[in-house]
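Encoded as structure tokens, the following chain is the form predicted on its own, with no partner shown.
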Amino acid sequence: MKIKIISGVAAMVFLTSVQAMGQKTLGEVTKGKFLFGVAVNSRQVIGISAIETELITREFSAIVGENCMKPQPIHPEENRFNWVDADKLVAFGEKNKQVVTGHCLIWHSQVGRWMFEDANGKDVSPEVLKERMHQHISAVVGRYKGRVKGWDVVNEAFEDNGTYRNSKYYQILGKNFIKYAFQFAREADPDAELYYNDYNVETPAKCDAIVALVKELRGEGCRIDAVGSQAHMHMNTPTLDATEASLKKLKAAGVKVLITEWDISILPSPFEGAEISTNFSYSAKMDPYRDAVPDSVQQKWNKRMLDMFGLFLKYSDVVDRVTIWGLTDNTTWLNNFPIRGRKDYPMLFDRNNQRKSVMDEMIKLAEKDK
């Protein structure tokens, strides 16, 4: 008998769709109750990374870009598009039956200055910017109508203290551009699914500003479908308590929940948010898990983990997608995030690509819960 040797990538492949032969999956578990999601980079969705990409169309019922459909990335100059690997994701999830979302139309970051600025470097006018939004999303959305299920149409336009962010296109045309945003996107696609999304929304200040936000767009005629909450965590923050009372304030408000960007990490943090312009100093203090994570704190961020996804299982009427940012340890962005070049174990699957053990319990929770 001839043994044929399996080496490199693809023996690493192979085994791991060996090992997941009779092993169900998340996505499996919680159909009927919500999508359960993943981002994505570009080298998963072409195959460069093959293992990943392998449990990326195994394991999960949805996916979203984790950059490639960001204002920067897919419209880096005011009259030139990049549609490559927006294109790409799209033909991946609709080749392997995953949802697709796009993420995100309308953000502070990852933005070109030509959006707001005129020839001169100073800003331009309302209508200037107004009629630049409009080009961009009517392009981006209408360019995908009817393949894409819903859209983060803006992203991040709250402080956590309620009060709207500073930002350019508040500067600009204040808060206004939220609106203008909504009607845009309705008009390049009347059937797709419209989002707000931020960070912090288990915050009191900041989850009431978007219910006030949510009424005052239904007041003006404006569809809005689903609140995202990123759900970055911390092993501390937010508290259980505070996560539930959000989701009890979006759901009295008449909208779904998506938790877009879910993570915990087992890190000690200088601060509670996402901020992506945030940065601070490495010190070994705040990375203390360079070798190993001690297995008395795995098994805390393993209940913390379980606590939570019971939590959107409790909300599952309201809860219509939960999505992690990222699929394994080694992806991840916390690992640059608040302090660039730690060592964070966040995700689901680890640094080798295997499952963590809360996965397991994860799933029999959901098949409980039936």
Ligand code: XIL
Second form
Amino acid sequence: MKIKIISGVAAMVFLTSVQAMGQKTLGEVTKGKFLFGVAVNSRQVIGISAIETELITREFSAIVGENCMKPQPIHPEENRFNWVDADKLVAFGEKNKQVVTGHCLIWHSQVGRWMFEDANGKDVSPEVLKERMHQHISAVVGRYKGRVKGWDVVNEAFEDNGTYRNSKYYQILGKNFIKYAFQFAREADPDAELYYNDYNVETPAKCDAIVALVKELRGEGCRIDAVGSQAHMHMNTPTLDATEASLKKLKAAGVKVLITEWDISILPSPFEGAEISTNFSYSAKMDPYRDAVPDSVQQKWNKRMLDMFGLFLKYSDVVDRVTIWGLTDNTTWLNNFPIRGRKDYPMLFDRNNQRKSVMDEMIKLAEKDK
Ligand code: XIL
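Given the form predicted on its own, corresponding form predicted together with the ligand:
Full complex below, order starting with the chain above.
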């Protein structure tokens, strides 16, 4: 109780100072261009930290659950759903007049093994898997019908070289699992937007495969509104040119683009990608900024954030939403991925919940773009 009161008072002090400065927010200045969103965790939705809740509601026009709507958390067993956190997320967004999107229906990660196995632990038949997908998607999309703007229907179905990922879905159903997912989602909420989402969309072969998928799905009469580009970035990759090339390709394919999980890690990276099962062992060399980020490195990160944000603004005719994958440097998943226990600095708010100076620059850029 004591903690709650202290953080409540701190939040009031914080708010008063921000309001007194009359500071604009990124959510406000991007209005009419794209939604500016944030991924929130379940602690934040229930308001454990009043300051974090305040930042989420003040600064952003959209929210998405960082984990609570994923297959395993929401559907841990065949006949059991866990709606608690997802219900709170949707109610939170409604209360604060923020657009809520759903992440994600079909994904090879964070899904219960039960989805693919029979009672003997053997792979189920294509018919059974298709029916389980149907049950999952109908239940989840149906529950939030009319309240969730759009869904990441399928997440990460391709390898970086453009071939299909050899997931359990692919092994059992072949590439048609993607089509089925889009059909089931549309059936459950015909008015919801439907998205395909992936990382490293800036890789040409992967982007081409996604464009081909969009065409194929549309050819089959499926609804697909947008491609989500996760945009988990590093200090040198992807390049601005590669990112622009992917935006151009998607625009030419006639789909909207969502930047769905944007973060720029400031740390050295042992690899490129966001396959969450990947991890490397810790070494101090790979965790160079435990005490502080040197100014030159900070400047480089700021510039990269601004350059990318400028690109999203340039393509705001097709970019419908830009979502940051987390709130503060304290809570970012990158402190534990792909190496556990590092100190990364990829977010817009620092470890003391303070806004970083780059936000002011981003706001200026968005205002100049009007
Ligand atoms: C991450 C979450 O941020 C972590 O909290 C969780 O432990 C693992 O998943 N691609 C996605 C996201 O589509 O769902 C992942 O989120 C990051 C990579």
